[in-house]
Each structure stands twice: as structure tokens, then as C-alpha cells.
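Given as C-alpha cells, the chain that follows is alone and in the form predicted alone.
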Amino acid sequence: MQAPRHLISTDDLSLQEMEALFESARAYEQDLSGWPDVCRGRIAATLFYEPSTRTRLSFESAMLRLGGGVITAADMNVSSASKGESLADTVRVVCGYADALILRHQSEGAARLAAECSSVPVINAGDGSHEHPTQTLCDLYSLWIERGRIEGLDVVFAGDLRYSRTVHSFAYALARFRANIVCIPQPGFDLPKYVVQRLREEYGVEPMKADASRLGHLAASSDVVYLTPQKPHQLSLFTDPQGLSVGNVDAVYMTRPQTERFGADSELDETKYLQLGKRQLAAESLRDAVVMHPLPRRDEISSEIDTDPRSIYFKQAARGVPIRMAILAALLGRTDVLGSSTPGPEPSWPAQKSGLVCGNQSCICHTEDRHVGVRFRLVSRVPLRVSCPYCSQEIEFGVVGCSTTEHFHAPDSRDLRKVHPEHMVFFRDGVHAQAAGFKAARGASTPHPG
């Protein structure tokens, strides 16, 4: 039996597959009621550990319009989760009731764990502040419809860029399409370092300080960064080192403050949060920009621009139905939109009993440790860097042991480059490595813990 195809991240789809989904969604959108036999006899289960309106209802509407059925656990507080049942066990049980599983969870990496435990397709409907791929596909589809293309577009992200999973997912996907991103963060809520690092290393995006004078009042109190695919001749909305300045913004993507995810170090005076209204939209560079928002909104977008033809956030929400129809039909094998390959996550390895832990307290590995265990993914060999395969955040370490030789090395050791990842054992420092029975390799130090 072929392994199911999951949608945990937009990285699970090629650019060609995404564009094929857009074409399929456009066909569905032209006649939402004309597809009652596509998924007849199939059942989707929605498991939502966090509140949702648009995502859950649009998925359920999409499945019903395709002729399928829906079973839902919209409030996991009244499910067996309240009795202590693990996510892994819940997924294994629900797989026996449904043909696809749609999951929203507060822990980052939850969807990846669910996919590891599931015999049916798992669709990530949002995992903490990590990713939200179906919202990203909805956003991309809206841009594709409104602008006719995605490559080369200039998209502004404004507001809480630190905790917004929709921003993170959208940024990765836009980078793959070679679009440009202008970041206007609420002060103190910039894109996380790991997101910027991934954009630079995996997608060839170069962050640059931007001259945002043409964005007017929208960017008046924020440090603006321009993220653009590296090109021999960079042209931007702003003035680059060669003095070139062209074009206008194609879209403004506004986000609300994600207060439900704020950490102890996050302080926000919501009366001073970035706002978008007629005054801000009057900026020269925003003249032709469409206004987007994943919703729900608070006060960051004024209702005075709801009737502005550039405001497409309610159209954007409505398009969640046809794009999710396309996703469900494809993953359930009812259309040939997706290729025959089933790309899985990049390989990862057990961290063994070394004391190595993911430092992200919101990661699923901390609440599902009996099912997950601590694992790592190799980010780069030189310099040696590893990350958590569930939440994608880097894992810190001081020295690295080899389980076959029982020697430990400094992270920059040439000898370490010969060690296969599955034989690597990570320690905070040499003292901990020695306590575990490892000996220092030539040139390795044994610092005392600081």
C-alpha cells in the first residue's frame, strides 16, 4: 500500500503542483455546487485543538461541496484529550474513522508528528506559530487570481511578523516563487531569526535595510527590511546601492497581534499597533496594491477601507473553499493534480541519550516526548548546525561525540565531518560528554560548564 501524501508545509508541494492546484481551484470557484461526485463516499475528520472559524468551516464546506462527509472535533476540551490522551494516539484512532485528517494544534511540529502516526493524509491547519500551509495556498491563489502571476511581485508584510504562522508560511512560499517581501514589523515583533536564516540559506533571499520613504505613514515608525531573491541586478521599490528605484507594491498583507502566542518577553501597547486606513493607503507606492489579511482582524485594518476595491480580504477568505476543495480532492486521489511522487520530510536522526533538547518550549517534542523522542535534522556540515525536525528551530550544543569511536569533537573538527549523522551524539560541553563515557579526541577541549 502506497504511503499517503500529506500537506504539512508548502515545501511538500512543487511549484508546478501548486499552480496546478490553483487551476483546479479556479474551476471549482466558477461553480461551487457542480462537483457532488468528486469525493462521494469519503470522510474528512477535523481535529481542532485551537479555535477556528474560517479554516474549519471552509474545509468542512469544501468536503461537503465535493460530495464527501465530515466528522468534527471542533473543541478538543470535550474530547479524550481532556483525559490525557496523546495526540499520537488520537491520530491513530481517528484514522480508522476517516479518509483524511485536518489538524490544528497549539504546539509547533504537531502536524509533522501526526503525519508520522497516520495511515491517511494529514493536512496541517496550523501548528502553533510554525506554519499554516493551506492558508498560504489560499493567499497565493488570491495573488495569482488578482495579479495573474506570483513571480517577481512585491508584497508587504505588516504587523506581528514574529508570531504569525501565516506570515512565516507565506514568506517561504513567496521566496520559492521568487517574489520580493517588504517587512514592516510592529516594533519588537520582527520576523524570527530562524525564519530569516531559512529564507537566506534555503531560498537564496537576501535581507537588506530599506529606504521606506515611499511607503508613507504605513512605515513611519518601523524599521523596514527588504527580502529579495539574489539577482545580478537588483531592482526594488526602494533605492539600492546603485541608486535604482522602480515599481509599486503589488500587495499589502496585514496581520493582527497574535496575543495568544506572546511569550513572557512580549509587550505590546495595542493602541500603538500598526494600522492601515485611507491615510496609509494614500502612499504613492500603494496606489495599486491589493490589501490582504488572513483574518480575524482587530483594529489594524480600518473598516473605512472595506469598500475600497483594493481590499480583497473577504474575497480572500471566500477563496478558502475552492482552494481547499482542490487540496482535498488531490490528496484523496480523486484528481491527478499532484504528481506520483510522495515527498517526505528531510531525514532526521535520534539525538540518543545525550541531554540534547529542543529549546523551543512550544515544540510538540516537549508534550509528546513518549512518542517523539528528541531528534535532530542536519542543517549544514560546515559549520555544523542542527535543528529540530518538528518545529525547525536550531538546537544548541557544545561538543559532538561519535557513538562508534566514543570520542567527542569540537563542532568545527575536520574529523567530525567523517561521522555519519546517525552516529552523532550531542552534548552541552566536554564535561557532560566525559560523564557519558566519551573521551576527548585529539584537539578537543573539555571546558567546564559555565
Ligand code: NCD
The other form holds:
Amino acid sequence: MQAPRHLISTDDLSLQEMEALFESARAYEQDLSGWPDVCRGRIAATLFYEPSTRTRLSFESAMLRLGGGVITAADMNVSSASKGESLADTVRVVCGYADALILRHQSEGAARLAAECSSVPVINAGDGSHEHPTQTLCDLYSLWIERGRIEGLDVVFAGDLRYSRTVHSFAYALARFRANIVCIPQPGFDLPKYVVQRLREEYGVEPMKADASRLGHLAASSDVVYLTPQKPHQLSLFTDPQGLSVGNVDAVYMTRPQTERFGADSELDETKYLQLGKRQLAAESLRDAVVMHPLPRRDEISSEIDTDPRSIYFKQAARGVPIRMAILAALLGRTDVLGSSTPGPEPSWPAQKSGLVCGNQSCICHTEDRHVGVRFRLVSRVPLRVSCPYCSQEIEFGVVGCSTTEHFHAPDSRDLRKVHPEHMVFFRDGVHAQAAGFKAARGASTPHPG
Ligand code: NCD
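Condition change, the form predicted alone to the form predicted together with N-carbamoyl-L-aspartate (NCD):
Then the entire complex follows, led off by the chain already shown.
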């Protein structure tokens, strides 16, 4: 039997497939109740370990509109999760009851783990502050409808860019579509380092300081960064010491403070949170911008602009239904929108006999350690950098041994280029490597115990 196709990240879709999903969503949007046979006889299960209004209800509405059925565990606290059942076991059970699983979970990487345990397509409806690909498809679809294209657009991200999974997924996808992003973070809530690194290394995006004078009151209290995938990077072309000037903006994407995810180091005086109201929207460069928000909002968008024709956040939320109809019909094999080749996740390797541990305490690998062996992905060869295949965050180590030669190397050693990932053994430092019987390779620093 062919492995099912999952939607864990927008990286699981090619750009052509995303555009085909937008075309199909547009057809559904034009006649929402005209498709009662597309998923007749199919069942989708919604498993939500975190609160949701839009994502769960729009998925359920989408499935019902396609003639399918829905079973739901909207509050996993009243399911066997409260008896201590692991996510892996719950998924193994529920995939016997349904043709697709829609999962929201508080741990980063939960959807990737679920996909490994499921015989039916898994759709990531949000995993911690990691990703939210179907919200991104909804956001891209809204831009595509409103602007007629995505390539080359200037999209402003404002607010909590650190913990907003909607921002992270949207940033990766915009970069792939070669759109530009202007970041106006709430001070202390910038894009996480691993997201910026991924944007740079996987999508060729260059972050630059930006001159935001044309953004007026919206950017008044924040350092603004311009992220562009356009090559040659405009940095080499501009001479203004203030930074690249932000021109006419196509969309402003506001996000609420994700207080439920704040760590010990996140302090926020909510009265000072970025605000978008009439005064901010009056900025010259926002004249033609659409205002977007994944919702729910708190005070970051003033209701005084709800009737402004540029405010599209409620339309955007309504588009959650047709885009999710397109996603469900495609993943259930009821349309031929998805190509036959499954891109699948990038390869990863088990980190056996090794001191490698994902340092992200919100990663699923810590709560489901009975089911998840530590694995790693190669981010780069020289210097050697690796990430967690579940939460995508970089994993720290000191030296790397080769299990065939039993030598260990510094991470920037060129010799590591020749070592197959299967043979890599990671250690905190040379002392640990020597204690495990590895010898320092030429050029690797000899450890000084103590
Ligand atoms: C978002 C989420 O859950 O990440 N909501 C949604 O799905 N529309 C945004 C948020 O909660 O702030």
C-alpha cells in the first residue's frame, strides 16, 4: 500500500500544488454547497489538544460541505489522553476510525510524530509555536485572491513574531513564492533564530535593517527588518545608512501576543503591545495594503478599522472553508490536485550511542520519548550543524565521532564531509568522546579534563 500523503508543513507541497489548491478553493468558494459527493463516505477525525474555533470548525464545515462525515475530540482533556495515553497510541487507534486525521497539539513536532504513526493522511492544525500550514494556505489564498499574485509582494509581519506559528509557516511559504517580508516585532518578540536561519539557508532570504519612516506610527517603537529572497540581494545596491527603505506595502499581517506559550524570559506589558488603528493605517505606505490577522485578536487591531475596506480578516477567516475543502479533497485522493510524487520529509538519521539531545523543551521528542528516538537532520556540512526533524530547531553538540574510524572531529573539520550521517556519533565534548573510546583526529583539539 502506498504511504499516505500528509500536510505537516507547507514544505510538503510544491508551489504548483499550492497554486492548484488555490484554483480548486476558488471554485469551491464560488458555490460552497455545490459539492455534496466529493467526499461522500469518507470520515475526518479532528483531534484537538489545544483550544480552537476557526481551524476546527472550518475543517468540519469543509468536510460536511464535501458530503463527508466528521468525528471529533474537540477537548482531548476528556479523552484517554487524561488517562495518560500517548499521542502515538491515540493516533494509531484513531486512524482506524477515520480516513484523515486533523491534529492540533501544544508540542512542537507533534504532527510529524503523528504522521509517522498513521496509516491515513495527517493534517497539522498547529503544533506549539512551530507551524500551522493550513492557516498559511488560507493566508496565501487570501493574498492570491486580493492581489492576484504572491511573487514580489511586500508583506509586513507585526506583533509577536517569536511564538506565532502562523507567522513562521507563512514566512517560509512567502519566501518560497519570492515575496518580501518586513518584520515589525513587538520588542523582545522577534522571529526566532532558527526560523531566520532556515529562511537564510533553505530559502536564500537575506535579513536587512530597514528604514521604516514611511510606516509612520505602526513601526514607531520597533527595529524593522526587511527579509528578501530577491537576488542579487538589494543590500549590495543600496547606500542609505538608515537601511533599505520600506516602500508601498501590499499586506499587514498582525498577530496577538501568544501568552499561553511565553517562557520565563518573555515579559510583556500588554498596554504597550503594537496597535493597528486608524492612526497607524493612515501611513503613506499602507494606502493600498490589506490588513490580515489569523484571529483571534485581542487589542492589537482596533475595531474602529473593521469597516475599512482594507480590513480583510473576517473574509480571510471565511476563506478557511474553501481552502480546507481543497486540502481535504486533495489529500483524500478525491481530486488530482496533488502530483503523484510525494516529496515527504527531508531525510533524518537516528542519533544512536550519542549524546545528542534536542534542547527545545517544548518539542514532542521529550514528552513522547518512549516512541521517538533522537534523530537528526543535516543543516550544513561545514561547519557541521544538525537540527531536530520534529521541531526543526538546531541541536547543540561539541565534537563528532565517526563510528567506523573511531576518531572524533571538531564541527568545522573538513574531514566530516566524508563521514556518512549514519556513522556520526555526537558528543558534548572531547572528554566524553574519549571516555567512549574515540581518539582525537588530526586537528581536533585534545581535551583537557577538568
Ligand atoms: C492561530 C493559531 O492557533 O495559531 N489561530 C488560528 O488558527 N486561526 C493564531 C492565534 O491563536 O493567535
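Just so it is clear, the model here is predicted, and its values are computed rather than measured. Positions refer to the first chain, counted from 1. For clarity, a rigid core is taken as the largest C-alpha set superposing within 1.5 Å between two forms.
- The rigid-core alignment places the CA of A20 less than 2 Å apart between the two forms.
- Relative to the superposed core, G437 has its Cα moved 2.8 Å between the two forms.
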